[in-house]
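Let's start with one chain on its own, the form predicted on its own, as structure tokens.
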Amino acid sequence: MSNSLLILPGDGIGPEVMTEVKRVIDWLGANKGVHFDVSEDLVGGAAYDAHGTPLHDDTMAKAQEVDAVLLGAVGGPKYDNLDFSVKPERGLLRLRKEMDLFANLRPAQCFDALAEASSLKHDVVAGLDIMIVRELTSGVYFGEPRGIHTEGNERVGINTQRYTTSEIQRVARSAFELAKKRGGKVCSMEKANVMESGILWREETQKIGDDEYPEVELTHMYADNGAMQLVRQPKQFDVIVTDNLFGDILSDIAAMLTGSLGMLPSASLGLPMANGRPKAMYEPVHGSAPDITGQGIANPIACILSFAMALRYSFDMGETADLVENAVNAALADGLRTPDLMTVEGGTKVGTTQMTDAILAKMSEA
């Protein structure tokens, strides 16, 4: 079976960190005989500059055909005044929606070498390993009606939170399946105390747990309390499943527990294709970081770890994913730090390319 991969570097530091991922891909081909059929295209502001749209139809068609999409980042101040319909982020949302990537996996793992980089105390975050599963294709970001209207003398902004039984059940199953391979616990977060969509979310998640996954421990928590608990006692969680809006917020909170957004990968998965592999897109959690673009100091680790997630979830190459992840851990253990990680005392500051050099060296030693 061929391993097809569409690379969409995007904007800002996206092309810089994606260059480092391509070095990892090349290393695997040269040293492990692991080859990928790689194509590349534009998304976000780069696509708008070339085509007047943040995602060309041809690119969307390519994304539907490959085994996995790897995306860098989109956006930047250059595009702030564009009409909402053609902002760079709309390209990303179109990919998620049309590929039906309903389960967004965001691991928050604190590497031992970076425990001191967290804003929380060492003992609170050391050994942290949680997975947030965010519903990605429905909820308030896609619900109708939406828009800005005039009512009398007032302007009114409207967004609709909407979920169906099937939308909730399929993302809940994704969370339960992950928990079976991890710590056996799922915490579902919503606002059932004030939102009808939250009541439905809680009821349907409980039904899936009772009927299909009795061996997994299921608890429920209001999302605002969940945010507090993430910074109070994050290691109480194994897998968290939540809706689109709350997942966006909670995963960024979890991100900072690890010390830097530059460390965190993500996977967005859909239903299996004809070859049995899931529709999939992988991307770092961080944004395009226009303030450091072109300086050679961006942290490539989140993008490299996103590729490792592709190895694991799309290509069934768990051992190869372990090789990459262990090499990242070893490079950090040696004290190498991109500038975003220099809050840890005693680290050696390195740039984007030098960090990847170290990771590839560790892969060669393994």
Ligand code: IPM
Second form
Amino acid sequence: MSNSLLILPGDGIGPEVMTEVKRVIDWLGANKGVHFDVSEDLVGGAAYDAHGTPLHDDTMAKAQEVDAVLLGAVGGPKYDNLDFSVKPERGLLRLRKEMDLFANLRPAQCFDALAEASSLKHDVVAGLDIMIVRELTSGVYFGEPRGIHTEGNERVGINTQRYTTSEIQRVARSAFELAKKRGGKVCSMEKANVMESGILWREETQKIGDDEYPEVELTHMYADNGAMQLVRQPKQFDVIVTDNLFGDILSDIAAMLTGSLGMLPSASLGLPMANGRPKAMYEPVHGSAPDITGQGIANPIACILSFAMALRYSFDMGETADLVENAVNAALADGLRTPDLMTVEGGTKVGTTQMTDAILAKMSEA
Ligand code: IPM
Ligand code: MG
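Please show me the structure of the same protein in the form predicted in complex with this ligand, now that we have looked at it in the form predicted on its own.
Full assembly next; the chain just shown is listed first.
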């Protein structure tokens, strides 16, 4: 079976970190005989500059064809005043929606060498390994009605939180399946105390747990309490499952537990395609970081680890994924730090390219 990959570097530091991923891909080709059919295209502001739309229809069609999409980042101050319908973020949301990537996996793992880089105490985060499963194709991000209109002399902004049973059930199943292979625990987060959609979320998740996954321990938490518990005692969690908006917020919190947003990968998975592989897109959790763009100092690790997730979840190459992840760990253990990780004394400050040099060297030694 061939392995096709569509790379969408996007904006800001997206192209910089993607350049490093391409080096990892080339290394695997040269040293492990693992080959990918790589194509590349535009998304976000870069696509808007070229085509007047943040995602060209041809790019969307290509994304539907490949085994996996790898996306860098979208957005930047240059595009802040664009009409909402053509903002860079719309390109990303279209990919998620049209590929029906309902399960967004955001692992937050604290690498030993970085336990000091977290803003939390060492003991609170050392050894942390949690997985946030965020629903990605529904909820307030896509619900109708939405928009801004005028009522008398007031303007009114509207968005709608809407979930159906099947939308909740399928993402709940993804979370339970992951929990079975991990610590055996799922914590579901919503606001059932104030939102009907939260009540439905809680009931449907419980039903799936009772009927299909009695061996997994299921608990429920209000999302605000969940946010607090994530910084108080994050190691109490194994898998967290939550809706689109709460998942967006809670995963940023979880990211900081690991030391830097520059460390966190993600996988967005949909239904299996004809070849049995799931529809999939992989992207770092961090954004386009306009403040550091073009300086060669962006941390490439989140994007490299996103590619490692592609190896694991799309291409069934768990051992190759381990090789990449262990190399990242080893480079960090040697004290190499991009500036975002230099929050504690010690360590050797390196740029984007040097960090990848070190990771590739560790892969060669392994
Ligand atoms: C994320 C981002 C996106 C989101 C933005 C860029 C649209 O914050 O992937 O977490 O809100 O989903
Ligand atoms: Mg976000």
